[in-house]
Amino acid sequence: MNKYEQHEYDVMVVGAGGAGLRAAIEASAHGAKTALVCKSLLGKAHTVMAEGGVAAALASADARDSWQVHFRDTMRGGNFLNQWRMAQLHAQEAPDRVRELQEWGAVFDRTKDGGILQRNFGGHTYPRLAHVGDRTGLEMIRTLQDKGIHQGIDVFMECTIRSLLKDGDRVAGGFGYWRETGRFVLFNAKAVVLATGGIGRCWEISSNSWEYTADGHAMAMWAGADLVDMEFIQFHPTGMVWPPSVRGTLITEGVRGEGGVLKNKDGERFMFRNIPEMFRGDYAETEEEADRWVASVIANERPDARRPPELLKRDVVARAIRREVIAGRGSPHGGVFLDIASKRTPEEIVRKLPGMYHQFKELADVDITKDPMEVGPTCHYMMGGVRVNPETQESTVPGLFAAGEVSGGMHGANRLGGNSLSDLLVFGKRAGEFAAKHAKGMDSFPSINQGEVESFAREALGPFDPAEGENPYTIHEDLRTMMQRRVGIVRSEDDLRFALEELGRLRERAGRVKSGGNIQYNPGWHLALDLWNMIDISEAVTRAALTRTESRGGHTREDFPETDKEWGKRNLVIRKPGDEIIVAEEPLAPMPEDLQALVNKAD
């Protein structure tokens, strides 16, 4: 065991995002010492994608909010699959993680009596997202990396964790590599937080970066943990469509929450055809009625009227995007029109959304002041993830612990926006501290198994040995097409039986794949490894998928295109006990008669 470099920490946090710094810094308050490791630099987070603000009910910009305002929404918004206790967990704390934000440095926009300004999002009732312009991601992580590093926090970076390490069934530490030298390092731990992030990279189409490669999905699974939810992807119905290049950049809701409107190619907004029945009393029928509310949002002042159908949900938006494109009402590079200089002022749009304005001027030669964007459906978030304590946050395997998008149930069939960055704030704060006190409750650490490191290392090594292979590229690229064309949006039997073959033939190319070069900086061979994550978590996804038979949030059936009352009432669980995934199904935890009345609530 000398060979390998070694280090002992109490916690270790994998990821070094928004959920990964919360868990890191209330651990490390609580006395547990504590590493942060994450695959890239510092700073290298999603959480930086979300541009439109943070979801709590601070009722600054309507008295009218609150928590339990909010957890209908979040609750009607993932179409009541949720786990009931997270949702409500969520919406309680929020405010008060948003509040210390602040304390600790976050700058929000400000209403003019100094609160902290908020701004529409799809699926919410109020203006709930608290932001910092188009950019609310960006300070958020630089104010928790402000505060981690200023705590004394030991830092990990460009390091990937390849596995867990288990003593019997607890998590014992985590096995990787540095991504530089190619040197292999072991974590010994007495608790493990996971703060991977998505899996985004398992699509063609996709805003998420390299990072996202399904890490802490397919750790989680292999060391016995249960996935829940994994059918439920959230395709963001505004990604970038042009040039080629960008195709897939995000482009924030924020957009819509100023009063951006969508268009067909015949000048047509057509979300008004497609409100769904279960919100036609929340969402404005006609172009007079909703530009009556971009027109008061605009002055400031309480809307009178419904709110823009381009707010609804992001699945409904997304479907009813993919079905203009398919009608060929679509704009001339296959996506439609979001229209924001028709409702704002250019000084307006150059304040209210500076990111935006010059992604497209830097990325597109669009001036989004004078022309309108083009926007597509874009793989953006997975709702599905590790099944956690609502309370802890503790996986069913003992000591580890998952937070932000590796953990599942908190979102259920959908997230709506902001939803996220509350969600990493409040369930990392979570982690981190039931972690820090499972480590405190252990008198010494975990054994670490000599032979399942050396296996480990076997394994990895693997991609060096053959004389001849295939390209991990290739491979890569072949997964993203096929699960892009047949695991997307919309879904169907046959696709998904011809996805479960196609990922058989991969698994036997990937078998076969061949690194060239040595150890030292090898992107070839990091994504050798990766595509063994990728392709089991697509699997998992695809089982899923193809086991609910029917259609709910982000989980499309074209055989079975209705929502049915029920599979309501059960989630599937995905499992690898042996060499087979599994799916099993399992009945939701029932609701309190009080939040079950509070769902049920007409006004």
The other form holds:
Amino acid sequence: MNKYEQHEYDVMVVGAGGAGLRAAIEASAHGAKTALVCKSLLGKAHTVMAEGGVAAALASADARDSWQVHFRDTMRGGNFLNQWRMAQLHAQEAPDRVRELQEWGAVFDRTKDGGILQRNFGGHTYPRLAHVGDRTGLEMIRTLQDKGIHQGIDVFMECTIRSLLKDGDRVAGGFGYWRETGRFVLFNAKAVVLATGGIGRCWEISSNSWEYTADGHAMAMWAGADLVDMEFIQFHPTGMVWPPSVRGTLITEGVRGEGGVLKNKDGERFMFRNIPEMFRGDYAETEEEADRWVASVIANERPDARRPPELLKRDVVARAIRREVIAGRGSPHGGVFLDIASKRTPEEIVRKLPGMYHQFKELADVDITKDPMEVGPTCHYMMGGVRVNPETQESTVPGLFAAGEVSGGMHGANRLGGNSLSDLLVFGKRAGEFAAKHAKGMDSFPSINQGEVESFAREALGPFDPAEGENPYTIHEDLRTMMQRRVGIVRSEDDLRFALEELGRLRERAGRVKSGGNIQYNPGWHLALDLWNMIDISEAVTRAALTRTESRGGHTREDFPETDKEWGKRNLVIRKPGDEIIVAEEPLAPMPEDLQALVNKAD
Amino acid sequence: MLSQAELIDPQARTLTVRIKRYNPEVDEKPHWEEYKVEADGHDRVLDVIQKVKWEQDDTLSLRRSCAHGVCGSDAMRINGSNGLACKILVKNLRSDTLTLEPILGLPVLKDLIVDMKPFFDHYKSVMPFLVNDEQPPTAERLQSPAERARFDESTKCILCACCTTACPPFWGDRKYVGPAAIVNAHRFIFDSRDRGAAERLEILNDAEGVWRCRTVFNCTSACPRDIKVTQTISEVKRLLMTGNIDLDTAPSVVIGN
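Given the form predicted alone above, what does the protein look like in the form predicted in complex with the partner chain?
Below: every chain and molecule of the assembly, starting with the one above.
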């Protein structure tokens, strides 16, 4: 008899955000016995916070849109480092995934003809984001959750997976604990899909949920899987900067999509002088032209003007805001101003952006229908993650799949807004499908190594051992402050080397961490364990950032400010074969000529 | 140009935080513990609790995730009323004593954490998914802006349980499906694309369904999303009385007010 609770499943999905739910639905539809294991309550995952919309070339708001244009926008958005095949599949399959979601009951805002309404977003040539006001993620996760309920998928709520189990080279399941009781639990699975989201809680100012603690990234690396593009972190240009308690909370890009403009303290729309070479000619050059564009969007007409430069891609806007603040042209609390009050009527603002209206009213005492918001960059999205086969989402470890934010490659050096919700639908489905197929191809369950289980159990109980020890919250706070200062939006060799040393010290402190109280529902203990994920993955990010001696997308080096053509031919791959985290350079997969032609095409 | 620094008065204050604690390992029944916390007026109740946890007593247990009112994890009783800890600011508290308890009517697991399973079971019982086996007419099933607006109100629910656990009939009768389940049934009953209304109405046409509602309005005042919960329940009741599922003539919900 095994001393721990044990379950057997064809497919275990870890994480119940959009990607995990979509993967579980698909695996189950393919006849696999599927477990969905999530550390929060069902329906509370980070996807719920997504606001602006899901990008898909449905062409319902502008008939000129197509997968080819979406593909091109995505590659340009990612500074051409994207895994091209993923970007292609994503652009081709996103419309079907959105229609399917609607068929399952999702509501969307509507065009006059009853079709799905689409809004403009940064870096997308045409209005492409299907949305529900500014609560698209909530609607999406609820629909997927309800679909899961309908299919009767087994859900293990508030159950945290801590480590992956291996049988030789392949994955054999996962080891974890119930949050409520603290009891350990084993899952023996023929295939595992990681859908654990991102790593944003390694930074001080972040729009991410408190649950974004790098679990999947770390588990995959520890299990021997390759990670890719770990140097690329997206700082969303518009987070709240005031009051301090909500600093970092997201303000949807939809505000700019609906006509909102960025101004410095002198009232200047500084984005006009921040249009990069690659995008020159695609954006309005005068306020008059930008205003005309907004007017046609309001009138629901095809614009005869180019888009306002506020709708440039996120890395460009975030750096421009940072420069304004450093030059002393910022707002009172260290941001810049985002003004929609002077562009739209109060009724329109409340109808189109109800969440933003209430968020500012309740948390900052600002009425956005009258006054501008103060905004600044906030850590928002991890482009890097588990390196996967673009067709199947299988990692370099057989039987281990990854989808959504925890996977890497799709977004290259920078993700376009709206491409994350479509990513998790497209690749969540693929991961579920191919995990089910993988499981079907196996005659028996992989075996579990009891010695490995015992060592995980000992490690997990470590924080209860010491009589005296440091509080996990202090270590976490120090990690976040350090990463914000040294591995933030702009990096340098000195800062990155300092960060590596600091991470060593934090690792030692984490080894002496002490959890107070007992094992039942003890968030301090959970954090003590999560610290290992966050410290290891922070190191992976730092080492990759140190290696890439250029600036591109979500990676800016003060000491190497230019984008380097040679670096544009290579991805960085991260592995941890032993105790050391190592970085390797690998050439990009060559792109077929027809796709290359699409990317190169001028307007 | 607006200066928010001038607009905002920090109103710092010292709070006496009373928290109802319960640890099933050692406690026979819940007890109160008190903490003193220096708080800024713009801190949220969640920040106050985290200060207690990080600086004074790390054994305190609560749920929290998104921390700005979207995921619905940190519902609790705050000075006697249900709310989300991440949406209530210190400056809006009427007294310097902050009393925190778990939401009522669900079994307490530890401190501020309740067992949500009974709540989710009620939610599942109303078939919260689109029922429609007809082939869609074209690539997508069309829905006019008016049809879409008809049930906008009930799509805002975040399943935080503030409404259901503020409901006196639910405290007395845990078999009652409760306001949140009815809101989610409403979301599909009034959706022009759905064909499962009759089945859902039959589930709700029961002593443990909508008829347990006594229109106390606690649910409406507790809802952190400003959903008019009682009105939503009344719409379902009226539909049962009139038997009229015609979506065009059903009472309309005002959006955005």
